[in-house]
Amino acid sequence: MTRPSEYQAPSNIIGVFDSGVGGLSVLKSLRLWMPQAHFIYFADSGHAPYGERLDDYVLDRSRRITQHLLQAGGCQGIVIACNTATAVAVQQLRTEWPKVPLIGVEPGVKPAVAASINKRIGVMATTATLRHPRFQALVLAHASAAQVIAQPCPGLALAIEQGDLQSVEVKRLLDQYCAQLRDKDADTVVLGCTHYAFVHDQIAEQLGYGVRIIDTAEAVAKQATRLLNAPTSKGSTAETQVAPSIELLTTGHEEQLQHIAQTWLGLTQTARKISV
């Protein structure tokens, strides 16, 4: 078996993983920036949600998936399209695979501070993301002049994971969490979980006029393009002329991933269930 430190990137194949379907929001931006890349999307739905798991569990799952994407998938680099997995695992994974570009996602605290007028920033995220020292360091580094309102959203990622964005449960949870941010007068709100991008419009409606919402998917895609030295045709007509090359993998129900990928992103690929 290949030792992590001996890994060499073989080709323009990019792995993307999340605890479930939320990372599809990042994949959408990645496809726009790197239309010529081959993507392997790994939804760990059989072990979701990460945001309500212990750190050791999240690290173990992240390590197993990274190993699979590098060895079986032949990936050149990996985008960890999950805020919780990034917070818990990215530093350790970079230590174990120092030659592999590993791009994580973090709540957009810095752009939120720049955008805010009253300097009251809301961050909607999982409990695990908000309690991790990595998030606290992010706040200390970029939000010393602002008040950061950390809003844990237990159950929301799991409700979105079911695929029905108009469900009673999704609406109930959004009502609850957005009301708390309205009460605290946040004028800028960060989406600190990739699942939440798919209910962006509902969140905007709940928060009300004038509240700016920060999502970092495009910034992550730009960073991945730079680190992977990938050819990009972002902003040109070429991006619409290249057929998407995507594999969909899941540890959950393949029909569910297929349905959500088609409904949310218009993908027609067949998902494959694997055990990792």
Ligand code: DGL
Given for the second form:
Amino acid sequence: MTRPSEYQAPSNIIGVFDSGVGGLSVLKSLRLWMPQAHFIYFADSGHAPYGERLDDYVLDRSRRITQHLLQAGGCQGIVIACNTATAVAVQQLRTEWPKVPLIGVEPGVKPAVAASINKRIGVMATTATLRHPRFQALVLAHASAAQVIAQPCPGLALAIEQGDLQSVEVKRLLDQYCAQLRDKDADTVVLGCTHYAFVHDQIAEQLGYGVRIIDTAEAVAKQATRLLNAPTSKGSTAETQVAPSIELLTTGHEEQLQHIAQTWLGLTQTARKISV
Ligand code: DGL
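Let's compare: the form predicted alone is above, so bring in the form predicted in complex with the named molecule.
Below: every chain and molecule of the assembly, starting with the one above.
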């Protein structure tokens, strides 16, 4: 079996996928770390939210998207910019595509334990991520000395997916979930779903500014850069060396992905609807 680090990339196209628009938060960091790369961003918005689906469904969607990105898209590697799909599918996909670098995202439990003073860590994530044995293993491996407060946030990714970060529904759900974490006195809270990065500031405000918020997008981008052997320009002219191309694909509404990608990331590409 060829290990990812030995894999000879046929191209510098990198596939990035999520259940919807949440993975754009990871794409933002990836572009800074790999300004020379071409990206295909695949939003499975027609099948979101993953976090409230059965594991078999998420695995099936992740398989189809991976196959599409590798075979039709010609990607050299894939960033699974979704905690839920990573929990459910990354292990299986690595078995099926042993030569392909597949980089997943997981709740940043380890950095949260390191950052916490009272060792009470909150993890906001989807129900599917938190119930998965992979999450339990993460906690066992890195947080035996801490109390981990798992806070499922049903409905939140879907509300963010609609594109209005100030909506009544986003606010209602954040009020509810953040209050529960405040009551339990977590001094560090992990954003364990890539959608939540887009409401980072609202979460910070709700939790109180003394609470540290952990998001792993940058760590994932660094890891992807290393595994994909992509030249890094962090700290140099990353802002000016924008990626040569970004393709936006969605199984949902193309205008919606286009609008959100433009508003949240400043991307001007047109999005294309696709069915896989
Ligand atoms: N953005 C995804 C994650 O990181 C999933 C959101 C959802 O579809 O439920 O888990």
